[in-house]
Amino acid sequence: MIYNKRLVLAHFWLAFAVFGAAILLGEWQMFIRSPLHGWLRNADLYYRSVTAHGTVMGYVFPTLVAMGFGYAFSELALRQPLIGTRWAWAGFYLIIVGTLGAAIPVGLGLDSVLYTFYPPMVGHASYYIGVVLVVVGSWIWVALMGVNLYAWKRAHRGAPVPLAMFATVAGAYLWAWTAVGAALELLFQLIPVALGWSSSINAGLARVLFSWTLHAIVYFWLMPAYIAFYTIVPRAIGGRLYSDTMARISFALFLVFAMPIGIHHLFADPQVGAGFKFLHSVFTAMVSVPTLLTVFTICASVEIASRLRGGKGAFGWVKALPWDNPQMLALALSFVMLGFGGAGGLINMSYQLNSTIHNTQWVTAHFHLIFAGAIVIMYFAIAYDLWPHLTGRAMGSLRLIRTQLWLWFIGMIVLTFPWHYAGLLGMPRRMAFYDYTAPGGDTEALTVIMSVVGGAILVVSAAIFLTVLWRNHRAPQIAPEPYTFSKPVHEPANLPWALNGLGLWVGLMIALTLTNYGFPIAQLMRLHEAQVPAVYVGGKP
């Protein structure tokens, strides 16, 4: 059972408040920037909402989705009371004050510096503080996560560490080594410039920073998604998890490999060497290892599921799957935009390919699709699965409940497939505005606009998923079974140790990390030539 439901619910309620705000600010941007209209042409504006949109989906949202799911599952998961119950509201707070701190400089035009963090732009201080603050907080989760798993352990000796839990643990892993590249880059070079301390700033080692957390900050995004793949959807459809082994290697895999890749954003940066970018797009390639092992042992397990409900054939089964489950549709959904994603994954990453379609429309589809698309649509239906578990209400009506996440998968296919045709027409991102009048703005108008449709399909999605995770707080009080997680085929009777805690594969992951970041960091700190004037951007000390 959930001992701490109204901590769980708080970090959930928060999360899907500052989503739905978010997802208006992104319609709205999508609006300005189409030809449907004439009179709103303040590019100001525009930077403000994009640097809190971003800042919000990027930071806030997913960090306060995988605390709450985490809490949730290490009490479901262990099956004790959370340990470290004060910290963990301490930590909910910080966040509370992080984002407060962040978004009031934004909404009055003092830091709109996007949220990627690219010098020499710098904004005011509140704006980085709040940015850290968030961080602080969810590295508050991160410490709770390993002391339950500890202490569990410790009163186990020798038992198999839930599937659930070694996942959970390894995804707040993750993050903590992910957010040691940003919070380096706040802490010695944003903030000091910020607060006028220095005027100039070092904006290679910045970008370098920034790369570290980057990219593998995607995999923390994932890895509440992925454990829905592995102990919610084979169990709420009536089946069995294919195989449990296979499940801890990709999550260890995701620890080694997530995190040496994020120089594959740099490789239009003259300071960073050509052996380090190739270094790092052979480890993003090698990223798609895990995704794979996932998406056999999902689809064996799915396969499991319906052969127990009568599926016969080679294909026949696919039939017999419960499709109108939502945990089903949500898990086909999601693997379809993570297929169209990582296909265009491959392309960011190839070292010729990418400067192709590098800072255009293609990238911001890209991300669009995986994060917003594959991943957001798994923690709604993580929502809906723990939601009666919280508040011990009967859910509502599942076909409003399918029909979000069908609006939601029609509206992203509407927005981001245009984006990637566009890319590929050279429409850079990042824009304000463009200019129609210019030869193929024709085209790129049309992009636009179908965007602006896709966007508003995603607004009433979200809509939609609030109201019914609302209503339930309405309806008829239920006592729900026990919560359980999906069975494997063959239950772990023990497991090699390697499998059964998570030293192994940080250490690898430091040390990867180490090999592929310390020389280009080393080299960049003595590079004096890359020390340039700050640009401040509306916060100016």
The other form holds:
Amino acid sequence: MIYNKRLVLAHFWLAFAVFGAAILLGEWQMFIRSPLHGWLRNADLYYRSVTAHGTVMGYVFPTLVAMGFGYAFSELALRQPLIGTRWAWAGFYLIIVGTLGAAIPVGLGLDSVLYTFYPPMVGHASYYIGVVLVVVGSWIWVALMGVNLYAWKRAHRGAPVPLAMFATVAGAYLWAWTAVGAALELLFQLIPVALGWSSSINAGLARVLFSWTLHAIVYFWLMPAYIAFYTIVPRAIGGRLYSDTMARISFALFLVFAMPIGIHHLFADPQVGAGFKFLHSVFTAMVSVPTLLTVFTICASVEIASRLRGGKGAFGWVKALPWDNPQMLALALSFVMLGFGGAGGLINMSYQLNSTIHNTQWVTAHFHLIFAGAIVIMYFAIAYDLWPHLTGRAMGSLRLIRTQLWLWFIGMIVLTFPWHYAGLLGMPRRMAFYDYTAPGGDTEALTVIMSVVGGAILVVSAAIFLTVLWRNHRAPQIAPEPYTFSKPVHEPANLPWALNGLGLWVGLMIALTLTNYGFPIAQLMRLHEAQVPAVYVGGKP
Amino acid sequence: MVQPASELHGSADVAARIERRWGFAMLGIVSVLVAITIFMGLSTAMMPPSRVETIDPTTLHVSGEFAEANLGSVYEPDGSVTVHVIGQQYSFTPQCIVVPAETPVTFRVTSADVIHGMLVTGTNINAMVEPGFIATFKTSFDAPGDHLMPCHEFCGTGHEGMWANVRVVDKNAFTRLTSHARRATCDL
Ligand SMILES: [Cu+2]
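To complete the pair, please output the form predicted together with its partner chain; the form predicted alone was given just before.
Next comes the full complex, this chain leading.
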């Protein structure tokens, strides 16, 4: 059972509340830059909005979901109350303080630096310090996940660590290490300049440090979704997990390969040599392996569920799946978006193809499909699965839940497919307005109008999601069945040392990061000529 | 998974074997993708900007290769063309770049203030323009025509107004342009 229900609910509700606000900003941005109106031409408002939308959706929302999910799953998987509840609340309040500290200067227009920071443009220090506090709050969670697993292992010597906890801790450690890159940039480069202690900054180095965080952060967002694939969905649809071992291998591989590949974001940058770009491209190809393993294992698990229900034939079993089950639906829609988004990702990482689409609307389309599409739809599924256990009340209309999931899928496709096309036409991302009268501009205008429609569908879907959760708090009380995780077809009796803990994989993660990032960072740190004057946005200290 | 032999049953073996096969198939696919990347990189020399070259953005206009008189396109003794461009909030200099078709062209680009980006629509020319560093890349244009060249990296509130043009002309026209001026731009 979940012992600290209030803690988990606090994290989820704050996460979904800021998500609800940020999605409105996203839709407003699409409307503002569409040709649908001729008024409100204030570019600064647009970039403030992008900064807020990105900060909330990139840092605050997924971090809170991962934390709430982690607290719930560590208690459910380890069957022990969370150790360090006070620390957990302290982390939660730090995130609130950090979010407010970051949001207020953004709202006042002192920090239109976008959420990826963009030095030598430097905003108000409060924004950067706020982001640091959010990260520090989440590091408390990382430590608590490690402490709780360690306590359990001491009490259960030699027993296999539950898969749900193995994966949760893997996600926590991945986050702890990937956040270091941005933390170094913030603490040693941006904050000193924002406070006026220094007036020059190495912008090229800042981008390299940020890329350390920028890629693996997506895998941190993705962890709860993958944990749900393995440990929630097969149980919820009456199937079995095809392989517990393969699940552990996938999570271990994410830990090792998600980290040292961020320089593929800098293929077009002049401050990184071609050798390291090539190295990161090769490693990026490797990170598709755990996803390919996951797709196989989950499809096999789903097939088992169907055959148990009487599904027959080579493909006939697909029809026999419980399509009215929201978990089944969420999984299927998530996989479709993961397929399109993943294919786009392989194109982005391809050393040569990347130059066609780098920094165009294509990239926005790609990461919205992966994160807002494949991952967030599983956040919804997680909430639907956990909510009755958190509130002790019955979940209402499944039909409404299915409608919500379908609307999210349709909205995401209508939003991102035109973006891909606009990117191929060469439309840059992150622009307040476009000149639709330029040659080819009318084609681009149509893509933006379609995205406005897609965004509107997403807003409706999000509103239904929040309504369903809210209504559950007033539903009739029930005594929910004990919470269970998917059972593997073959229960692991004992596991090799490497798959029953994360020591080996964390070691590999750190070692690979140092080899793949050490030299470029050391080289750039020695380039004093690359220190350039800071350009202050908003208020200079 | 290590299990005592007595606990192994047939279906576990089958499951593990199928899984292993899938694992190797996927590794094979990824290896092929990597091999293609390596082959393309070596055989067609398709490389992204590769050198780490620094420059002081505060003295660009005073002297050196990015001084105002040196911006734009010029024929090199070997018949190739070099283009020098500066990005700054919120324009490129020169604002209109003229280059010959079917000629090797080398771009040298840097920024005078913040980070900018440039892409030439309808081509795969794409580079980050960063203060303190020079982005160098080689290309060639197949046919005469006009291309847009937006700044693709957020560089401040005027970012959306930062566009340049690239005009590709045939070789003879370009030779005529450069015969009476050392540097060619299509700014009027
Ligand atoms: Cu710019």
